[in-house]
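Only one chain is given next, in structure tokens, and it is the form predicted on its own.
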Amino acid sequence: MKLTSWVLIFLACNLAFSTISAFRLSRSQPTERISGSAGDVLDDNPVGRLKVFVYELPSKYNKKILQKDPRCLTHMFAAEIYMQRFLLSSPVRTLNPEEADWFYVPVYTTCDLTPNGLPLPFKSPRMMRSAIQLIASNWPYWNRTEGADHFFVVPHDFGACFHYQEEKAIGRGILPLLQRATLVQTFGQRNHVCLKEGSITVPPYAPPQKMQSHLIPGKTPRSIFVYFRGLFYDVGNDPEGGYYARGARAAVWENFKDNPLFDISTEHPTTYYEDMQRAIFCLCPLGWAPWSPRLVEAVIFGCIPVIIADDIVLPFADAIPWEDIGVFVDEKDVPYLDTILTSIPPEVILRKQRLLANPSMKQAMLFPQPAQPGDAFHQVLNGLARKLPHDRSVYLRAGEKLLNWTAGPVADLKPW
């Protein structure tokens, strides 16, 4: 299609739409409930239906590291963090572990950080190793489960398998001591070794006073059709090209770097945020994992998202229902999303709109502080809570072993 007649296209979705308000941001429309597979869970109170024991470690799996980088407060990756913090002043939690539900144990996994602030993984697996036996030495209840009622944060870029780039994480594996244990990942793909069955899918971490102080005027109107600012090509990391993304991020580059409705750049400028308010659709492409704080960005800001990572778990799949609150585009389909975005009828954008403006929607992305109702945390108890009561079967017969200590890479066997 010619240049020309996209700019009329645009032109004439900007007069329709603005004659039924649907480029004003969301939380000046009227909301929609929202609903998942699991029903309208996302308004449920925890509290009174799981006890949680949060095990008490020597500091250097947690306060100690923080204390030498204090940044990992605020990377996306802080969730361990804060989970932690909430825990211990939780009404859930309990201190006596012969009536808890649930175990959990506080390690830092993600808080080695080089000087570009990017986690390092490979002390992690000796780190979480060391945590394990520990509490399998001094506490009596890892050893009947072998943890299948213990919980842990994991939120590296591909959770328990340790690693930052996919080959690698997908030939080591998740941690084999947690193999039985719930875990709690911002790493969310069907059919991954990275992904076992039973996780919990969160959002990434994203600042929430940081947010809240560029919002804007909820009767701006949004008069970008089309937003995204990150890398197209990871030239460092990926100098042939093609491996970044998966490709996806290039294709959107070289098919639309020149589309008057994409308003798309590697530049971050000071007004991010009040961008992605003037915003119809927000790219949420995959990066070197499918997840990123991006699809946070997106909720919050009353953005639809536009979700670019195929076999993509996004966080509480069972509570939010993504797929009416998002648009999904293949990876193989970047190159059409011109016509895709612009072939969605307005009722559609307006319906999408109106559950996003949803605060249920909203709260359940943010990890606050403090906490408030139906936020990440909560999201976290409520899938701990629709779990049980644990099957039998998870209580180990006296002497029996399912788990072996001595599986994985050598590295990862020694002391930490």
The other form holds:
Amino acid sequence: MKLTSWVLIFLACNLAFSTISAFRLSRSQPTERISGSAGDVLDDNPVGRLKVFVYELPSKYNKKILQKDPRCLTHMFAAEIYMQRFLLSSPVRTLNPEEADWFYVPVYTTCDLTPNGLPLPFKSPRMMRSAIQLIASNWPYWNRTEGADHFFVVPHDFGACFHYQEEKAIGRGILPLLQRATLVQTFGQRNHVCLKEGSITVPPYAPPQKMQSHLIPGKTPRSIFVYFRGLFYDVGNDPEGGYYARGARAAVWENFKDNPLFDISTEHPTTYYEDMQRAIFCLCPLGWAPWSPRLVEAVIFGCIPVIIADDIVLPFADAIPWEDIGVFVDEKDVPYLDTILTSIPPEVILRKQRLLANPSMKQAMLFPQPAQPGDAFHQVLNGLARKLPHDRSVYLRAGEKLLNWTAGPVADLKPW
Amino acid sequence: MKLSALHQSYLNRRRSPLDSSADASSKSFLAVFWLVLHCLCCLISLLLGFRFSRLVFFFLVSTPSSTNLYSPPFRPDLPPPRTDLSPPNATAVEAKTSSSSSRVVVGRHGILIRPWPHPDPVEVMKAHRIIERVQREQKAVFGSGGKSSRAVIAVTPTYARTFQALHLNGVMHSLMLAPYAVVWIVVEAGGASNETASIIAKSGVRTIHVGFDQRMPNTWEDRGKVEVLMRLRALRVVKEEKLDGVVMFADDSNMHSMEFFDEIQNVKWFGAVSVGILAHSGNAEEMVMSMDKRREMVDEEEERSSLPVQGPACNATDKLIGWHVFNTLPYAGKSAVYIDDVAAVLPQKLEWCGFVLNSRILWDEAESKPEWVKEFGLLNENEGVESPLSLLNDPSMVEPLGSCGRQVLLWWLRVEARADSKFPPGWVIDPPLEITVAAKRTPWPDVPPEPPTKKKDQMSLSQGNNVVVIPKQQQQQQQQRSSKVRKPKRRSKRNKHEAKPTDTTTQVSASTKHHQERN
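Mind pulling up the form predicted together with its partner chain next to the form predicted on its own we just looked at?
Every chain and every other molecule in the complex is listed next, the one we just looked at coming first.
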């Protein structure tokens, strides 16, 4: 008798939960929950699972740089700035470093901009090194683990390699002082020097309000098959093609420039966001680096991303099943892109669209201010929480030194 | 600048083997060798220009493969391979690269172009089918706010006459385009005829063809009354068959917009929309005069606008307070009485087409019917049902649709041909028409003979008679050529049938000779 009553209560609770999750859908489109562990991970709440201590660095490392160039707040590398602002007012922050699980160093390495707005990474290694020297000398926590429980946000092209050219970045490698720290970066490519084991890949910053203001009604029929706006040839740096995007973007142009299904061009129209919402597939090919804000925009606007970048590691890959949401095309298969896309069965396409319509997916790609539950900040914290508890080997024995403070190019050792 | 960048990167690459060699003498020899090579390249680039020199050097040094211009770049740039390389498809999340190499190489790659880089029509068709499927899904999800859409039950009173095909085709196309399930109840005065049946059979929607025993009278007033009876007959069909959906009255000469069908899905029990009234008069002069009169009126009293709209009137809080009714004063005494009168045809006070109702109002069981609806089964038709409001006990409970009557979603129009006009039954020319036009008489001799209808118009101006007469002598020849006469009518296929018209011209000229002989 008791068993049946418990079973009934359990069933009632299940029903209640399912209806509650149904009400969470903001739009009336039926969405699909990502089944399995990945779906639940997106909704995890990191509050209470970890504690983060934020170092108080002198303002020359963060605020002064921002004051010099406020463009840093709106470009695609703005994640480092918003991460600090979020952590300062978040409930996971602790003022007591003894009880902290993770330590955050707020240094804006991607805020030295050219007149065009592109960040110059040449001084970033020195700046980072100077910041680490500061915290190593003023607090004991760096030397305790040599940075293994510290995390840094390095959203630049090739992460902590601090260069925009891939060959040079590979040549430099990750900054030696960051070898044990956790890096939160946008760059992700398997078997690449600039992606460390245990890094957390995040999406690039895309302005949430701007995208929200360009939403069109959901019943506008999707009439564009494939949509892309951007460069195919980087005429300034690589006029013949072949270097830029490993020739993939140029291949897209050469093969499909006269194809009516492909709405591709280099013009940047004012209706860019609206057009994305009228397209079924949005191309997200690599550029000089494999990542781009197009992925974020495609997910927000419900356009299935077609990712053309070999070996790319996508944001929050352990929480979001990108295989189920997007279409992956090898760079060598680009000439057959139309065959590949038209041979996808319509049911699969509809399923991908339903998964994309899931609001938790869209939230996970954004950095809204103020922070909202389930957004990219919380996914970063979730990722950090999943790495807890720290391994024993993180804590060094007395006198043990693993980092080489004099490694790296001579120019980097100059004080900043 | 680009030149220096090339040479800089080139020199960078070259520097590493330079550094790695330890022997001093070989070092100097190598240095000289590289210097000479460098000068050679400078000279070549001076002569051939930047791009060609790079191409020349490229082809000289690398080993080109046949299909792929991919050349492996210089390996010293890459880090030494990791010993703990896991197999490429270890993680379930990513894994698309082939097993041959899971490492992406930096450097120059070829631009892969397939042999014929143009759209394949099969792929284009497949893509269009995908687009259609996606759009259908979108409509299903977003179209009516996610609610399931109800069937549209269209009630059309009609009768066989010249303009019936014109009007009925218009309504049919609107119903075929509506993205909802449609049940079309066509009530025909004078009994169900094959004419009407053949027209509505082409619709592809579910049709119910009901015959009504009375013939359609000749005056607009009586016609209106008979139409009311026909509509009530159709509503009785809805009641008996227990059809479920939204009932709308699609008079056969009206024009409906697609938004009308979307809007009427929102009706709960009984709704009203605004109807645009197109009271036209056949006489152009009278139209102009009435327009001038209207302008004078507007100058005098601006408040009393002659907006030709009939529908619900709302106050500021979107509650129904009354009805906008068509102003018939300007047409007093000048409106049409008989169906083929050349004068303005005026609507009733409240036309039926402006109302829509939930079909459950008509059903027998009074389970969820509101109390302000009369029992339809007990309605007495002989009491004079003027407008659908007679079906209600309380006319104030009508829901105004189309943003409270601000949107005009359909137009009311009455256009009919003259009473004595004749037309080929089913609009098929069989038996053959009575007039042929000699090809020689037409202005364009190489074009097939004008269809006899043109001649018909010319004759009607003179005789006022639309009848086409075949002289008995030519009937046989006409029958032979009837198939050929029909084809030249399709002017677009002129190129294909170019051989044939010349045949007919020769034949026709023979007949005219024949004709002239007889004359």
